[in-house]
Structure formats: structure tokens, C-alpha cells
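The chain below stands alone and is given in C-alpha cells; this is the form predicted alone.
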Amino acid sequence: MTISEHPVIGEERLLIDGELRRARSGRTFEVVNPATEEVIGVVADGGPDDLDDAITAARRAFDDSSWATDVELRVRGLRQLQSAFLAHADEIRAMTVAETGSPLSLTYSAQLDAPVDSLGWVADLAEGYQWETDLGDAAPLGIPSHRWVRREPTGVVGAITPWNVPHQINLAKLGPALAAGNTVVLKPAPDTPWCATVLGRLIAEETDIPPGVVNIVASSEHTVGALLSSDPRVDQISFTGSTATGKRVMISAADTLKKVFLELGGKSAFVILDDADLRGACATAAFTVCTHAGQGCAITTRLLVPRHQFDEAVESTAKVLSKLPAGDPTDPGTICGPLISARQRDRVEGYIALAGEEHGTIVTGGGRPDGMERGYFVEPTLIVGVDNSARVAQEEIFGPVLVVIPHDGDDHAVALANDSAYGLSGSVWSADRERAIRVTDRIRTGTVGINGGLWFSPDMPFGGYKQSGVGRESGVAGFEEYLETKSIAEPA
């Protein structure tokens, strides 16, 4: 069976302490696929009473149950996940496709497979934790003392995620957060809901995950996860995002406290040096910007290039760009697929519009795709002759735009990158290994990427300097978000 003849299975149902249920509103709101703008299927719309149920069962499932302190629980209940993933992952993987609109190859990575394959190593890492050191004896202001040190869950965490790779962040928050001792809410993106109440199926149907641990509340209204940042009973946020809704997320926790982890925007530089490999630094930036329609934060949307080999990089990027038209996500040659949304793709064409009005010149694409005329596709865009200045250099547009900007040197390009309020990500290219490492040195971002090289993976820390972000996730240090540090010493 193709995957567009697999029949395509959403959960229409919250999970609150363990239950499946409906909104106690009654009402629900509607799942769309973005390649064919049709309805699929619909699924709860939670409100304020729904997230108050919710946090109030996790609040009780940490505070009165042994799962914060139960490592074994915890180990057992993450692998038995994983396997349900595994042995639904014919179903999930349609409806990931149809809900998404993600290329059919991506659920074979980021977008399912590497999710599913993150849940056993972070099992793994929660098996074998030094959760507490032993700091000997000393005599600190004269008083003999024995010291220690005590690794403890942060308590209860809200969990806010977007819509572009949706088994990927609701896992990456998901699985460190409960190895680590923690009870969870999670509000999915209105745009892909079902991504995460099959989430929650699983959880309740399938695993020993006790009631109030997981609790998932879809709703079509972003101010309903917005209750999570405000609420006393929440100890911690946990959101991928915006920046501008980051810095909400933020304000709004300010008043209680709480611990915040944002993964926010990103306008990543891709850095070709005059001895790189220039046709395959260019093959792979635009391979890359097309990748699910650009839509994705650490994606680099900006080739910065040797002035003098300016005109050569732009005819070969364009002309990779123009073999990878926006097609069908059920297609397994499709890269380029949709964009999640109807508003989503009246952003991006602003964004090529205002291309023109700074004095730029769309290369390549620049529209719709011909012959399409039902869902939300845009070809994949190559703009010239703006500066690092321009709003298309500056703002991230979070579709398949790439604008290439000349630079006159090493140093020139690394203060091209570092012209951004951004520091998420990027990619080094050079012939000379040391001298790639000495410019990624001087690149201010959390993750980069030397000719090729893919920093992506469960043990590997992932975040963002400036403003792309507080914090990490993924790897230890991700894991080690979601704990407090408690220091313990007795007379010794």
C-alpha cells in the first residue's frame, strides 16, 4: 500500500489525567490538509476549563504520585512509547503527511523516524544519570560538613509547540521532560493538532504513563497556551516559536518565576569561502532551502558568496532551485512541498513582494506553481541585489526564499553573518578545514554545520544565541533543562 492509498487516522480526543475525552465545550475545529486545502477530519477545541483540568491533574500526578522519584517508571513508560510509535508507525506516518503537509522522505527523519529513534536514547540516558555527587567532606566556615549534590525534576511543565515539525519538538520536550521526573501540559499549534493527540492515544492506550503525568490540550485559540505562562501551578515553559511570541512568553512567566526554555527564529547564514567546492556549497544551499518549504528555523536562508564568484554561485543555485519544484507530499521525490497554511503563504509572497519594492530581483520562482491550483505551495524563490540590510535579509520569512548576498573576504563574511538579531544556526564551506573551524569560531550562533556536516541528532545540544533563544534542547544539556539542583550537606 502507497502511502496515499494508507488511510489517513487522526485522534479527535484531549488527554486530561488520563482520560481521552472531548472539550467541555462540545465544540471542535478543523484539521486541513495543506497540498489539497481539504477538511480531513476535525479534532476537540479546548478552552480555559479544559487547560485548568489539565494542569490541575499534572500538578497532582507530581505531587502526590512516586513518578518524580520513580526512574524505573519512567524508563519503561518512554521505551513503551517508542514501541507504539513504532507499531503505528504506517498510520502516523499518512497522517503526519496529510496534516503537515511534509514530504513523504522527511517522516523518514526529522519529521517521524529520528523523533521516534530520540525517545530510546533519552530512556537511556535517564537509566544511567548521575542524579546525585558526592562532594566529600570539608569544613566550610570552620564547620565539618559532608556535601552532596541532588539532580530533582523542575515539577510541572508547560509545553508549547509549533506547526513544522511537530513529532520532532513535541518529542524533543516531551521524552527529557518526563525522563527527567517531570509532569507535563502540552498545547500543540492549532495547524497540526492531531500530531499530538495521537501522541496522547498512545500515551493512554498503550504505556503505563500514569494519569495527570501527560496531559495534551489542543485548541484552536494561541491564548489558550498562553494561560500556561501565567499560571502559578506551572513551574516551568518549554516553547518553540516566534521570537515575538517568545518575548510574550517570557513577560507573561515573569511574574511568577517560572524556569523558560524558548527556541525561537532564526535567519542562518550559509558561508561559501573563496576555496570552497562552489557548485556543491550551492547545490546543497539550495537543496536545503527547499526542504519542507523552507519551513524551518534552523534553516539557512541566507548564501553569503565571494563577490567575484557572485554571478557563477547565483546560476548554479538558481538552476538547482529550478529542479526542485514545490510538488505533491505523498510524491517520495517531492522536497519542496506546501505551506502549512493559506496566511503562511500570503507571508512568504509579502515577503517576495517586498523583494521588489527594496530593490531586489526575484533569479528564479517568485509565485505559484503552474498547474496547481489547490493548496498552499509557493516555488522555491532566489532573490539578488538587496544588502544584509534589507527586511529579506533581516526577518525570517519561514519559506523556500534564499537571498544571496556578496562578501569581500573572511572577515567581511563573518560580519555578514553576525549582522542579525538572530543566532540559531548556519554553514561553514572551505576547501581548508582550520580555516573553516577559525571563521565558525567567529560565527555567533548555537549550532553550525562545516561543508556539510549535520549537528542534528538526540545528543546533541540544540539552541540559539541572541534573540533564537534561552536555552537548550536535546543532548544533556537539553535534558538537563527540565531538572533544579538541589545542594544537601550534613554534619560530618
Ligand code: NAD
The other form holds:
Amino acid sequence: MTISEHPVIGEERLLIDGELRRARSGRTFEVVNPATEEVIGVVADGGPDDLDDAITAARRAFDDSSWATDVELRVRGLRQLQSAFLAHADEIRAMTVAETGSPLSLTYSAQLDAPVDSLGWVADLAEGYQWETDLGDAAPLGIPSHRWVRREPTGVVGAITPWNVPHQINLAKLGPALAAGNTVVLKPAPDTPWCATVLGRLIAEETDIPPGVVNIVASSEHTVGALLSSDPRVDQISFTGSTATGKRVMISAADTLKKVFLELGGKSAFVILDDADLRGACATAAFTVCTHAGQGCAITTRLLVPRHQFDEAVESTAKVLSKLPAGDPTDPGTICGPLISARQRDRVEGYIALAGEEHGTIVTGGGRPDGMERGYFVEPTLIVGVDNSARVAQEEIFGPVLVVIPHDGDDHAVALANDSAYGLSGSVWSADRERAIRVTDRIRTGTVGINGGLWFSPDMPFGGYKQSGVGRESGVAGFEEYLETKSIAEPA
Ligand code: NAD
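Having displayed the form predicted alone, please output the structure of the form predicted in complex with the ligand.
So here's everything in the complex, that chain up top.
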């Protein structure tokens, strides 16, 4: 059976205190396929009272059960969750393509299989983790003492997630938070609730994860996320989304001084040095910005090329972009699917229009693809003629839009790459490895790929400098974001 023949099976119910249930209000909201604009189902519309139930359950599960101290139960629960995903992989894959508009090909990596794989990695980490470190005897302030340091879960974690790679982001929060011994209230984006509610069903029906440990509250209202971040019973907020919302989350969490972990936006640079394989680099830059229609925070969206190679780079990049048209995400060959919503398409088209106002030129793309009457598609678009201070070069567009800017050598390329409020990711290309590393080391971002090397992996920390975030997701650093540190001493 092909993916388009597979029935799309969502999950209407929230998960609260171990129960799969409707919203208290009885309300639901629609789930829309962004490639067809069809309503494919509904989901319970959680409100403040459902959120209150969820936080109460998470608090009780943390304070009054053995979850926080039972590593074996946690590891078992995570492995069961991974097995449940694998057992329903075809069904979840079809649902994910229908709900997110993600190209099918991407579900075999970051959109589904990689995050499911990461559950195994984090279970292994928890199993072998050194929860206590003995620091031996010392006589601080003249008092002989035996000391040790213990790592403990933070408590109740509020996880707030966006729509672009929902399984990746839901599981990159849930996996380590649970492995560390926390309980969780997950509030997914209104555009992709099923990726979260299906996860809730797997947890309730196919794992030993106790009631209250994971609670999933889908909602059409962003205010539910705001309530979660201000609630005094929540110890930590783990947020992924736009920088503007991240700032609001930090403010609303400030009153109760929660730990706040933020993964935010980006405007990452793809730096080509003058000795690089120009065509290979340009092809990679074009391919990257088309992936999932550019809806990835770490996608490189500013292409910095040597001034004397500018025309050749533009021609080469435009040629590849024009061969990667936006198309049906269920087609295994599609790289660039639709944008998530009409609102998001309006936003991307607004930026393409802005490029003209900023005296930029559209070399290829700029419109909607021919023959696609339905769906929120935008053509892969290349903008030239603006400098790095233009809004289209500074602001996150979150669409298949690449801006090309000339540079005058390595120092200038580094200055341009760093001339951004963001600091999430980047790419450096050079035939000389040492030179590429020197440039990489000067770029102020949380991740950088050299000559196409990929940093995305469960054991690699991911996150942003500057306004791209606070803290790290994934890797040991990501796991430890969900831990407190307790220092203990007794008389020696
Ligand atoms: P968004 O900021 O609008 O929403 C993200 C989540 O926050 C949603 O669940 C939303 O309901 C919730 N929310 C909205 N207002 C809130 C508030 N005041 N308080 C608490 N929660 C609130 O982002 P989006 O449009 O869903 O996603 C796109 C953005 O996410 C892009 O800017 C992208 O760069 C960013 N993103 C970052 C990463 C990363 O890891 N750095 C990953 C994916 C997406």
C-alpha cells in the first residue's frame, strides 16, 4: 500500500492522568491537511480546566510516586514507547504526512524515524548515567567532611512545541525529561495536535508509564501555553518556537523563577569560501532551503559567496532550485512540500514582496507553483540585490526562500555570518579543512556543518547562541537540562 492509500488515523483525545479523554468543554477543533486544505479530522480542544487537571496529575505523579527515583521503570517505559512507535510506523507515517505536509522522504529521517530512534539513545543514557559523584573528603572552612553530588529531576516540566517537526521536537523534550525522572505536560502547536495526541495514545495503551507522568493537552488557544508557563506548580518550561514567543514565555515564567529552556528561531549563514567546490556547495544550499519548504529553524537561509564568484553562484543555485519544485508530499520524490497554513503562506509571500521593496530581485520562484490549485505551496525562491541589513536577510522567513549576499574574503564572511540577532546554525565550505575550521570557530552559532557534515544526531547537543535560545536539546547536555544538582556533605 502506498502512503496516499493508507488511511489517515489521528487521535481526538487528550491524555490526562492516564486517561484518554475529551476536553471538559466538549469542544473540538479541526485538523487540516496543508497539501489539500481538506479537514482530515478533529481533536479535543483543551482549555484552562483541562490544563489544570494535567498539571495537578503531573504534580501528584512527581511528588507521590516512585517515578522520580525508579530508573528501571523509566528506561522500560521509554523502550516500550519506542517499540509502540515502530509497531505503528506505517500508520503514524501516513498521519504525519497528512497533518504536517512534510514530504514522505523526510519521515524516514528527522520527521519520524530519527526521533523514534532517539528514544533508544536516551534510554541507554539513563541506564548508564552516573546519578551520584563522590567527591571524597575535604575540610571546607576547617570542617572535615565527606561530600557527594547527586543529580535529581527538576520536577514537573511544561513542554510547548511548534508544528514544523512535531515528533522530533515532542520526543526531544519528552525523552530526556522522562529519562531524567520528571513528569511532563505537553502542549503541542494547534496546527499539528495529532502528532502529540497519537503519542499520548501509545503511552496510555502500550507502555507501563504510570498515570500522570505524561499529560498531553492539545488546544486551539495559545493562551493555554501561556498558562502553563506561569503556573507555580510547574518547575521548568521547555519551549521550542519563535523568538518572539520565547521572550513572552520567559517573561511569564519569571514570576515563579522557573528553569526556562528555549529553542528559538534562526537566520543561519551558508558560507562558501573562494577555494570551495562552488557548484556542489550551491546545490547543497538550494537543496537545504527546499527541505520541508524551508520550515526548519536550523536551515541555512543566507548564502554568502565570494564577490568574484557571485554570478556563477547565483546561476548555479537558481538552476537547482528550479529543479526542486514544490509538490505533493506523498510523492516519494518530493523535497519541497507545502507550508503549514494559509497564515504561514501569507507571511512568506509578504517577505517575497518585501524583497522588491528593499530593491531586491527575484531570480527564480517568487510565486505559487503552476497547477497546484489547492494546498499552501510557494515556489522555491532566490533573492539577490539586497545587503545583509535588509529585513529579508535579517528576519526568519520560514519558507523556501534563500537570499544570496556577496562577501570579500574570510573575515568579511565571518562578519556577515555573525551580523544577525540569531545564532542557531551554519555551514562552511572550503577545500582547505583547516581554513574551514578557523572560520567555523569564529561563527557564533550553536551548530555548524563543514563541507556538508551533519551535526543532527541524538548524541549531539543542539541549540542557539544569542536570540536563538537558552540551553541545549539532545546529547548529554540536553539530558542534563532536565536535572537539578544537589551537593551533600556529612562529617568525615
Ligand atoms: P510559535 O512561537 O508561534 O508557537 C510555538 C508554540 O508556542 C505553539 O505551541 C504555540 O501554541 C505556543 N505559544 C504561542 N504563544 C504562546 C505564549 N504566549 N505562551 C506560551 N506558549 C505560546 O512558533 P510556531 O509558529 O509554532 O513555530 C515556528 C517557529 O519555531 C519558527 O520561528 C522556528 O524557527 C521556531 N523553531 C525553532 C526550533 C529550534 O529548535 N530552535 C525548532 C523548530 C521551530
